[in-house]
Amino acid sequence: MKGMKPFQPDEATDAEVAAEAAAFGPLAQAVRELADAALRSTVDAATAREATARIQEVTARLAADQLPGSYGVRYRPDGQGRPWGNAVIGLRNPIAPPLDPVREGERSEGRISADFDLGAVYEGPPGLVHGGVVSLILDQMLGQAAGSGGRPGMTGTLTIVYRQGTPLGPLRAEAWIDRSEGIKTWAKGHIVGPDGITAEAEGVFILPRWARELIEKRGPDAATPAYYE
């Protein structure tokens, strides 16, 4: 948004991050709950207009206080960040599983993992997950495990095979570095439901001219900033 610097020093102490995960961590998935029993609800129109007039009103509250515009990125001085308001991964965003992908291996591999469960919300064809909810997820894993290697890129190409449709409720998702070249790093993985692999993906990440800039600033041997981590 007009303003807002996407990717910011965070100049919050670790007692102020963490307060601010315990408040608005439970506030996001009591919104992903509501999201899901707003869909799936069955009680009478008299109840859902009350529901609405709560909802309204809480929103309101809300909404007195905000921010000017996206929550964007904050990196320490280490290179971590917190994208909390991240559509997959963010801790803060209701929209967001969210995902919380895990290491494996060497740095240098850029292996991860995640075990995640989708919902009704995410529905497609009937009982299957939305394609284009499949590519979200694959896309940030993906650039995920390009910047789980030390190399965090901006998707320049992804490609997608469909397999099988994937199944609402419990996935697991796996992602890698295949090779790196200068600024570009390809990468490869997969999404794994009950019966097997249902779609696998490859793309090529760009490392974003901010990252650029900062490690020549910091010299090659300084901590690259990995912001997905």
The other form holds:
Protein chains: 2
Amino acid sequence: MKGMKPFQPDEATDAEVAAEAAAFGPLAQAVRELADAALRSTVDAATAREATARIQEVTARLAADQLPGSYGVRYRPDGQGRPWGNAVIGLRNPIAPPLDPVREGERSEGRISADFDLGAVYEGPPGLVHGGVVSLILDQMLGQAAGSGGRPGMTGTLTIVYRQGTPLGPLRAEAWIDRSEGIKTWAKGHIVGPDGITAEAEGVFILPRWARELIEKRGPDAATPAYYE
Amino acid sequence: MKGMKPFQPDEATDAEVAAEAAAFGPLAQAVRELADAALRSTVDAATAREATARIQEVTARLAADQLPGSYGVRYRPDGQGRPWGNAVIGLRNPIAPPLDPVREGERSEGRISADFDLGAVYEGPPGLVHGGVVSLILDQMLGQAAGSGGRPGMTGTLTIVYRQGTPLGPLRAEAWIDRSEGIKTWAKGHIVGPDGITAEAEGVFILPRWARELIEKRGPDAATPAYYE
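Since the structure above is the form predicted on its own, I would like to see how the form predicted in complex with another copy of the chain looks, so please show that one next.
Next comes the full complex, and the chain you just saw is listed first.
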């Protein structure tokens, strides 16, 4: 796809992957907690300014040695992606909650679920999750359901129907493959809050050309990447 | 709406609002830059761990005095909201890019636009904006277009059609009111990248009951809040 970086193999060993997760997973989590505190803090202006300066120092140290661009997705030799930069599920991405969807049932159904908690930084209307954050999470869940069922693709169309406000706090998301035809897969899903379903989604996911070529090259029996975003 | 916090008046003086923006706007910006650095950093594990510890110290100082819950939206006496915690436009929200939409043309058209830049933390497919981040931004833009045209509401349905991948980097979003009927307003919009429109959106926005009651109480000539999320 236009603008997309070329397929990027993951050359890290298992031990290197584990070491990166152990060092940078907690770093991302610390930034998540800082983001929440920075938003909700009522300290005086001098304390806020001092905090700003200390954060800038840490940023300078971390940025002294960094990737030239975005994190991208590294693909393991078995075809599985390591999407640690992903805005929803990325282990290393501080704006990702992050979700950790688990597969349920038969692979062909592509059924997945995730339990997660959304705090103050995900707010839209007072006390509620931003309607666009609801769509962000459902886009990821539906795309990942398609991939989990062996039908990975990029979002073609996404429709969200909002049934009630989604309160900040503990939530659950579920998604599954509804049907598929050629390179298109239709997935559905919803978010469940304390008072039931808050929003429902349907999306069409389309296998991009570069992924089709890759799958052809590898043969139909090779594992496919679970998702492309 | 169920779960939504009650309407919250803004009791801060203009000087207090300006002082909060001057101290906490740069703090949020510093956390945004830290989030980017934390994601892209390739420093060694010891440096990452030390950075984590320093961030936790800053978080503890900021969290020593904080709001009991989320930031919410404060409404100024003129009816305008101060949505500094909003996940897309919030001045104090580190996960918000933040967008700063400006009105264009006649008020009745509700036409707004925003120029913004999305970095590594908004990534989905390699090098591209996450499809769900595209929907997050379009949800905010469409809702704000409705409000900007005097037809504020919460998202009822949102449909996104993805035309091409949206590259990370400088982007523009535009939204406007398509039509309205009773408490429903239909808004449309799109995101424009270097190669043209990347995604189009249509949404229905519905004025919540509590807002209708508030507007009735104040009379039809009072300014309405520009948006509810």
